[in-house]
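In the form predicted alone, a lone chain appears below as structure tokens.
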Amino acid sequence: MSRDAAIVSLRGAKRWQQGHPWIFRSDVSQPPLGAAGAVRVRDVRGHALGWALWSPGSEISLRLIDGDPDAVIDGAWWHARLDQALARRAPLASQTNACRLVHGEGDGLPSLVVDRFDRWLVVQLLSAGLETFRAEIVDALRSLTGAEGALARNDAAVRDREGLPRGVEPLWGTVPDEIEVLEHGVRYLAAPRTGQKTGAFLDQREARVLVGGVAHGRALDLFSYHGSFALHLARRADAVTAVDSSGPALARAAQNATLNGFTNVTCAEADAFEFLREALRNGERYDTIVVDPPAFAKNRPSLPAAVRAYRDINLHAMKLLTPGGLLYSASCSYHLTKPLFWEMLQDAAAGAGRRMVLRSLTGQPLDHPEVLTIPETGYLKGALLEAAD
């Protein structure tokens, strides 16, 4: 899969050895000939910096793989690289059957993504230099995982970028459509055909097990989805309302309640900021409230639109809690940095007027490893607030 040298500009080698595995277009020097795969790369004064996958149509040209010029990127070298991945998760065996065994960069793995559900695999293949190795990758992945079947969910929008088609198919076996996922006790139904991501939210596990485990009272989760804090915070709180403007959605959100046997659950289809309104207007408090919303900012451009709406939801969430109410607030924004984040929650307790406490702050979990040289790996945070007054 050897492909002749590319040579990048000192900036670009610069980039490299300050962490950060991306090396774009315009630092291109000279390309490799030849089509996409993986390139051993230079800099314009000769000295070797390594491997790197190569995208040709690509603005992110080249992504580092291997600092070694001597590596060989064969099929022994991938099952390496996801054995390593798949060791960091262990410990979460015991915990769950669902999690995600390759973080793209924060494995070493760049441009890839893979999510186990129970007995089977969701693959992302998200780059043209990575798409070349998909045999050596599937093979590695079978051996190593022993799965009964994988999906590749390539129908993301990037690969558009990467002159890559679109599609959902298999890898190998048959993958339900439907696959019942156990986390820390409580069980819920993962569509990895259909679903968000790759079929569930597996990156905010810990942080429904923090909020479930203090969760009590009147309960409030907005943005439900398919109900997965809701379902945590039935275990503690006396009722819980799941708040989402999609029927479907709610619907597949009441069929997990009722596969954990909670009859606390009630579904309510709306919009959630009209939601949080309408409850000001009739007196309603809340004991416990969930706010993890989509990501409102999906670019650099709409983030100041996006910091008015989390500002927003945040603000109104916290006028409708009770004193000594508690409220979990995240963000899955990359563009909302920490520093954001926070000041987005102290405009929005001065506006409700409320002494909002910290509780916890939350980020990724141990399955989603965030690399503080590649800003990229990390994008969810999240606080555990409480009302002091």
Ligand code: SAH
Second form
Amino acid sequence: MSRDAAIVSLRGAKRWQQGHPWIFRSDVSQPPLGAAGAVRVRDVRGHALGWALWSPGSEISLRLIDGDPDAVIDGAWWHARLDQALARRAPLASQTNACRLVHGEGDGLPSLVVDRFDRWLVVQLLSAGLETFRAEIVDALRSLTGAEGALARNDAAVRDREGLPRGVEPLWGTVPDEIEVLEHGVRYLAAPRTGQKTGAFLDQREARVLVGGVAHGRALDLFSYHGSFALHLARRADAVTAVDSSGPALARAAQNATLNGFTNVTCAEADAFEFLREALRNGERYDTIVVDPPAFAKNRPSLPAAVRAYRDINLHAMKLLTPGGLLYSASCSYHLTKPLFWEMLQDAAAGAGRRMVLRSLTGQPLDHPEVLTIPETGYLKGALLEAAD
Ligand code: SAH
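Since we've got the form predicted alone here, give me the form predicted together with S-adenosyl-L-homocysteine (SAH) too.
Every chain and every other molecule in the complex is listed next, the one we just looked at coming first.
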């Protein structure tokens, strides 16, 4: 058999047949001879499976991109696949000028992330195989979006596992340090170059509207980052306190409140766990609380400690609620699955001694597609809860 193709085990092939695009190193019976790039894939019986991105140094060796063995993976192919992803986002145009244009495996474009902030793009190329198509991807994105500039935020840690260097570099044009985003009537500044991840957390857009619509009284936004939830809360609540441990993020939160003309937002630079304990000691109460922490469970071994941290923060937040008060709680840890998230909330409610009622569950928005056969595409879940006593 020729060595320009990858030969995979039947177990690897079965994964593809069941709708998951990854084949791990242990299921590659014979690797391709060449460097990273697109390769044909066959199973050990010689059956052609299609095309994959090949990452020689990664545990995830192959990522299926096309099940058609006769496909031609050229500029036109990337253009067509990206066009499909963009078409899916069309309904968002009336609500926001910022959204995720490509959610990797969720859009059939493994290891590629593209976020749009108004007239600029932030791109992440997260595998060695994908990197070899940088020019084709850039060309297609330029012509499809007409964006004035794009930045590669290739400083994500996963690039280490692909043997790729980390860095932030321009792809074309000039991307401003701060870009004003409009999201369901609220405006905020995102920082694509220096901000966390790609500069803003676009995945909670719909949840912010949900909570903003029912917010009342005294509100608290924990893990506020640049205040995205706080701004939506400020529309209805009397007063909002935005808490985060990052000074630069909070400085932008204050700026963002001013940008919207809100005078009822206060920023507090603090550890959220300590803030809650202090508030309880002082006998404070809140009518609306948002808990949207970073991923406490970064990997499976850290899951037990993460569950304790989630439980702790939610338990204390529940205790702080006034009767009839609302808590929106979220987790973006892939390892904290939906059932574990729910179990954690049940434990927290029991520990807090509060009768918490479920108002609604939230997941990922349209521009962050979660594919059922690819669990890794789903990571975000949330619950809006009401303290009934
Ligand atoms: N709610 C935000 C996103 C939060 S991201 C939004 O909708 O945009 C998580 C945030 O938690 C980051 O801004 C990070 O700085 C902050 N953070 C991490 N650990 C923290 C801690 N122990 N106390 C307070 N903030 C923390």
